[in-house]
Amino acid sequence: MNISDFLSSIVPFTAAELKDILVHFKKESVPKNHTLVRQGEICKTLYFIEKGMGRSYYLNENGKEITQWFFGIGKFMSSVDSFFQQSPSLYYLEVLEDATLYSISKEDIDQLFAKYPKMEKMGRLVTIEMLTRVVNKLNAIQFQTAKERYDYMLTEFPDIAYHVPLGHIASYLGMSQETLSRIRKG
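In the form predicted on its own, the chain whose sequence appeared above, alone:
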């Protein structure tokens, strides 16, 4: 899904509004395994994924990567708290496969929010959807069995096994790779 179709599917922008908004987004090709943001850096960019998949992760006390979130086609990708608060990121942002991204700076998105009430509405609706998904993941980790968490993940990211290494999936679900393998076989 391209960014123009995505924006129009959320809020009915006029052709002139959409043209002006899209000028602020930069289209770029990003290679597999490219790190967009490192832990401790301030995330200065919001990305929209047209093609590819990304993830956010952190390193635990043993230096092991723990996946916090996956970002698929037609979704925004950022270290959200770092981007909106302009504070150091707790997470790394990584592209998991060759990707086509649209990027926009914090300054430009703020200008668009100020200029277009529809853009601010779109930001609110996207934020509500993302917050709901985060709460659903938290609830899954707290209240569901490993199998139920796996099934929940498949509803969020149906094709994930084709795009993401199993170790990333296991850490996202809060389980070992062995447990994940047993669930997938069963």
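Keep in mind it's a predicted model, so treat the numbers as computed, not measured. Numbering follows the first chain given and starts at 1. Only residues modelled in both forms are compared. Definition used throughout: the rigid core is the maximal C-alpha set that superposes within 1.5 Å between two forms. First, how it differs from the form predicted in complex with the DNA.
Moving regions between these two forms, defined as 3+ consecutive residues each with a CA shift of at least 2 Å after core superposition, come down to one: 161-163.
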The other form holds:
There are 2 protein chains.
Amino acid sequence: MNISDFLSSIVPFTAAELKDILVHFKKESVPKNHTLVRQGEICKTLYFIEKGMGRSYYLNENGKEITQWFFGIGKFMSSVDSFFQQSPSLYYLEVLEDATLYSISKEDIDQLFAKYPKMEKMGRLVTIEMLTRVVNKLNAIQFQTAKERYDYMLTEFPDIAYHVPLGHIASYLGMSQETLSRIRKG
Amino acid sequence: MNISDFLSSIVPFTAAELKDILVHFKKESVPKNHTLVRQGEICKTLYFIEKGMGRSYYLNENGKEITQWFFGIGKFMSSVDSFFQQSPSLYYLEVLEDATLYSISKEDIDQLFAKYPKMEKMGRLVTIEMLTRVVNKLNAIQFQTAKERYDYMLTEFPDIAYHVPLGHIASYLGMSQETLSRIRKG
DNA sequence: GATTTCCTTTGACATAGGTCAAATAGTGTT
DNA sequence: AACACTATTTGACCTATGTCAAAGGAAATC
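Can I get the form predicted in complex with the DNA as well, since the one above is the form predicted on its own?
And the full complex, kicking off with our chain again.
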């Protein structure tokens, strides 16, 4: 999914607007396993994933990686809180396979928000969509059995579920790797 | 918390803008236990709580009420998804004590979004704040023990925790009423 | 293609928190 | 004050899922 198509699909920008907006995004190629942001750093960049996928995770008290979210093709990826509040990130952000990203800085996107109300609208709509997804996950985690949560994962991230290590998914779903392994068998 | 103070605290509206915006909000007094939206209905109104508190909940397979969120003084309350997508609400929305609300319709707020980029910005910021709160709850539910979740509740909704029935809080925290009762004792 | 390292599966056992049922305490209403 | 209703607490028991440990598989590196 191309970033320009993506933006147009949310809000009808004119060609001229799109051109002016895209100038602020930098295309980057990032290799598998590259870390974009570390826990404690301020996330200075918002990424759009044209190709590849990523995840956010943190280290719990025992130093174990806990996946917080997956980011697939055609989505924005960042440590949302850290980026928008410019506060230390609670999460690591990493790329799970070779990826093509478009990146934009906080200053630049704020400038775009200020210049184009449509851009502000885009931001609001994308955030609401994210909110809906997080609420869905919350419901899955709170009220569903381990098996049901895995099924939720398959519908929410069909492309991702089979391409990342089992442990990443297990921690994302709030269950042990062993349990997930048994479920997959089942 | 007054709605005009609230709006000003997020984005610096001019007096004239504020006046024009506030015209679209209708003040309402709503009695305790009043239901604002039912599961399956389209949520046509966004509410701002000046006084009182509310919650959203749904009925699970066994017909049990599961609290999904609490809304306190100085917050917007609605079935977010339903309101913004104008889709059937997954939740009931009810007022937990006599309340004073300011309500606005979808058409009116869309008009305001279109007229005032600052309003669009306000919407984006409020949504991001909500997103952060939901992520916090998600972390609490996913990784904390029942006891820790209750502590999270006390910091997130200090005003609410002591004023609503135990069962509402228990279902919100994803535990049985009995467990919460035992925790409160402990 | 051998070796090292990482990832997944399997088994045995432990436990937080669920469910059910009954008792107790509060609250509001005539 | 007595009644009805609702909310909370307590006890006994149960189960899904966690933890620990060890064995297999895959895949990356030399």
